[in-house]
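One chain is shown next in structure tokens, namely the form predicted alone.
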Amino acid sequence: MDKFSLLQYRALIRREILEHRNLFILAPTFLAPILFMAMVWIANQLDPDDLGSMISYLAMLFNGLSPVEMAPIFMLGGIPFIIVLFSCAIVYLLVTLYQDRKDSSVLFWQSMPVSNLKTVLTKIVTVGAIAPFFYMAVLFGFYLVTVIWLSILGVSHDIEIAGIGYMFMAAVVSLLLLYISAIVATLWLLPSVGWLLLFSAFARRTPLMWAAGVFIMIGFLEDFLFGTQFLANWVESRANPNQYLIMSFGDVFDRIFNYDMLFGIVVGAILIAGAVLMRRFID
């Protein structure tokens, strides 16, 4: 790739941000402060007493202990982070391709040296690495702010927080897990974000509707016509978290190369090649 491709690619994601800055930024920035004030206010409920053998207890636990194993419990902390990355991820294919037929930016940006391929690759790339980046920065940042709040209270209740550091780095490893189930995820829901980008492309209006109206008018014409649920039984398994999180650094060969991966990467790429052929149909 050249000098020139690679300065497009990043103008493009640039841009993405940009516009997109309240589903991939404000988004977590807002849900962290809650989070941390959500806990203080637990905090202030329990007994002052109580509340010193609680953060004993987790110095404790967590000292001394490897911070990689100990890296999947940190991962559920991560859990309504993930959840509205999950969300706005379904908000930004739905609304991108369609916003820029709507506004009529596409006609700008066709005018332009960058293809359509490199525009819809560039909106899958920023969904499954970008978003993802920042999520885990903002949940950095809510780790070390309650482990500096963790610290005080544990010194004020005179308790050794030596654990405290180790929970910390354990807190870190599981940020990266987090980051890599997600580059995964995207991998292995691959049909489904092409899915939704097609539809993007493709409707005038409500793009939601059609994605989730065609697919349901398509699963019911398979149970009628040949009395078999294979598309629906196919969209339970891809659903299942346990394919594309990743507990372990070890799992993530395991997570890659297997032929579940491989066939739905192919079919997502069918159905991304559809929405890069339907931009170039523009009223």
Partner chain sequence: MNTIKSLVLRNRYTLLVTVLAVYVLVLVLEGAITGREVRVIDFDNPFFDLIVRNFEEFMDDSRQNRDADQL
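The structure above corresponds to the form predicted alone; please provide the structure of the form predicted in complex with the partner chain.
Only one chain is given; partner chains and other molecules are left out.
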């Protein structure tokens, strides 16, 4: 593969960001101030004594912890962002191979020397590594403001929660963990990614209905034909967030190199190959 062929990804990814800036940039940017204001509002509604107790609890919790040990606690603050990222990722994957066919701009995209494989891989990289990056960038700002606010709250109650530098470092470590989690989650959920892309490339209208409808139908079909529920069991195993939320750096290897992960990647690859081939039917 020559250099230009790799460089194409830059233009392709930039296109995805521009086209879906609502999902990747605006959504977290709106979420952050709303979340922060909600936090401040709740703190103001609380009984001042209870608030004081909570602050001392935090101080006790953080007491003697290194930033790396503190990080998972900060990850809790990222949960709303993860939920929004998840929803946006689903919308993106359903829309991304469908929208351009609907507004017929696909004729322009397809008239450029970019293979279908490259197009689909771009979508996966975008949802798995680029979108989380924007979310983490916004979350970084959110943490920064929160840490300062916590320190001020602490001072006003005569309690030092933790060193502000310590908390800041913990926030950065938690961002790293969340970003790695996002990548591990994309790999772990690759079958879902492939499924959504397949129906995004297939549906002439309502890709969501197709994706959900066929999924349920196949589950029933397996039960009816073979009398087994391997599909349902498999989905249930996949759905658990514990599988991809990385709480410490030592977990990364185990999370990626295990049988279930690798088998999931194989299944995901089948569906993604289907999406790539499906891309040739654009009319």
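Positions refer to the first chain, counted from 1. The term rigid core refers to the maximal set of C-alpha atoms that superpose within 1.5 Å between the two forms. Bear in mind that the values here come from a model prediction, so they are computed numbers and not experimental data.
Superposed on the core, the two forms barely differ at I218: its CA moves less than 2 Å between the two forms.
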